[in-house]
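Encoded as structure tokens, the following chain is the form predicted on its own, with no partner shown.
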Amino acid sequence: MSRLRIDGMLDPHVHLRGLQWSHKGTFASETAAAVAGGYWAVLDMPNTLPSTVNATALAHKRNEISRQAVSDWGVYFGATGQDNTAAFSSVVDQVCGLKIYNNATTGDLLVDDQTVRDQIYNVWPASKPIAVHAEGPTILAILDLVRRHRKQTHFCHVSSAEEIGYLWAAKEEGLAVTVGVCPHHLFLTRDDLSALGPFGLMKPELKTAADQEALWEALDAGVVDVIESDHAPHTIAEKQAAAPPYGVPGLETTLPLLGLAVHQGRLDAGQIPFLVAEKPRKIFGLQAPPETYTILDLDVPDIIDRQNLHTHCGWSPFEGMQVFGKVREVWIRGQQVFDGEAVLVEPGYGRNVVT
């Protein structure tokens, strides 16, 4: 096992933060947990506020987000129950794509009119990928819209049985359909919230065992092309609060998660580097730049501390679980941006991936 050297890792799902929601992360904070997860670039989600759903707000967020980023990065433009369609054509170029929340999370972006999804599916210019929250019976609904439109759409935290057997099903018939999974749902399930609380709340929610051995055949048989961290940080107190809210932080997380499965047997190392930075690079239809690559130690175990990581947030789900994997230098544009311990450069280093 030993080393691994994975070329320009990325995460197609985050949430970054920063913007109004600043106190939870900032774009400067939380790439820097990007890098020490051992990433190039990471790809920003539309629902933090001001959602990213017009012109103006997307210009805004570019803006911050170069200012701060120490990682390389992209922005989806979101979707809206609203109709906000006729902004496609003017934003598609800027961003990595298109995200439709298709039933409830965090935010005000969700879309749960088949006829306005539809719309949706219609207009947005095919060059870039659709990228879905769906859940439960809604993703036959995307699926028929994949059917009539014939449109690249990545499905989000894919969790339960149900939901991947749709998915499996919908491979095998051809349709142009990739499968996100997210460490949470691989390594834990619900009968972990009753040590978790509050910490273990998430968008979709922990599942069952049964649900949880369902993803782990389908990563073994390809069904799933994506290991994505679905990173999203809220601070202790909002967590710990009458009614906290969904999201876990994870970027700092997923490649010592993985680390662990393969020395469970449950993955070969050799997958590694397709599930976080071949595959999601070619959905995304992005290449990474010249000497852009991460150094994994997998043979050090690990025990998840907060005290260790980046993320302004400060916890983790995981924390206390014995891992396997220690990311030791990160490498972008030939300028080494992590040693192991430290970020090494400068808020503003890093890049827009969509030019």
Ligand code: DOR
The other form holds:
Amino acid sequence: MSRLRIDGMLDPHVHLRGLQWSHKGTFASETAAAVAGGYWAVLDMPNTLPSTVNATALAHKRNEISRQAVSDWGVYFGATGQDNTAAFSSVVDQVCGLKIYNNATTGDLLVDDQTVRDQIYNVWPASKPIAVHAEGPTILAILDLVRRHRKQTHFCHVSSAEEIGYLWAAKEEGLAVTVGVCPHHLFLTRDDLSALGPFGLMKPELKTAADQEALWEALDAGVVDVIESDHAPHTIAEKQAAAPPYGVPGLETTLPLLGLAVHQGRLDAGQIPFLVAEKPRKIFGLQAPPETYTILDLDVPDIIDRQNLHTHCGWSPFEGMQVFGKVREVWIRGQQVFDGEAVLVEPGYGRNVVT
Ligand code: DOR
Ligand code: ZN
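Now the other one: the form predicted in complex with this ligand, given that the block above is the form predicted on its own.
Entire complex below, previous chain first.
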């Protein structure tokens, strides 16, 4: 089989940058990376500068993205440790969901007090999902809130055997949880760090081969709901500086890496549309517009090369890897937006998926 048609691809976990971090990437450049990666739409995380944690910052971000985006898009609202819950009811209809950072990462959004988390779970309306950054035992603390408040929760970038074990059990218990896994945790381990240096630093960090194996097992068993890129561009200079920021770009390498997994017999091609389109749309209650699809040539070998990437940051932790699969066409609302090489629409073509 060579050509695969995927309707309405959605990456529910990206950091588009823009605003005061436009030197890392703009809403135009990073949504161009999205369509080049095959995506119809992307959901933008709130740890920007400024953070998306109040109505003013949200309105400003929505304005900027809507002027610049070539793919469709949605934005998350961010919870702060300083209690911004009063804003929840007025912003919920404008966003795809709420993001809570329960462990430290890029930006200053950290909620590490369980009482504050409990308050957040209490106030956030059940109509939109909560996405959490929770690593290791923090997952247990969040599961306790899911159990008590019964609010649908997506666990982002699950990366270890320990974490997948907690979530596997939570699913067996019948909790309303979903699991996202990133390509970098499926295809790289901490053994790659010596070659990658700062370009292999992200949160959650790269783990052991045994952790990686546990992710593949969970994928095989149907415990993984979404493959999400956690696309997080930083400039080469920033990555090479004394204290490099966490994060790697990923929007344009997800499909070719999944193609590699198919080629290696580790993934069934039929699972791809579920993991990158159907399930993420279902979690966020989004319907793809008519005539919105991607044509992927699954058998074409390729080598990941920064020259071919649209992301502004201009590098990839997967550079030099032999992968399989090329995005040939992307259509959004009956308009071809990507032809395998170039983006065919102007900034502003992309629409908000939420309203
Ligand atoms: O590696 C990461 N980078 N992990 C995150 O959680 C945030 C992201 C970023 O914004 O750079
Ligand atoms: Zn992220």
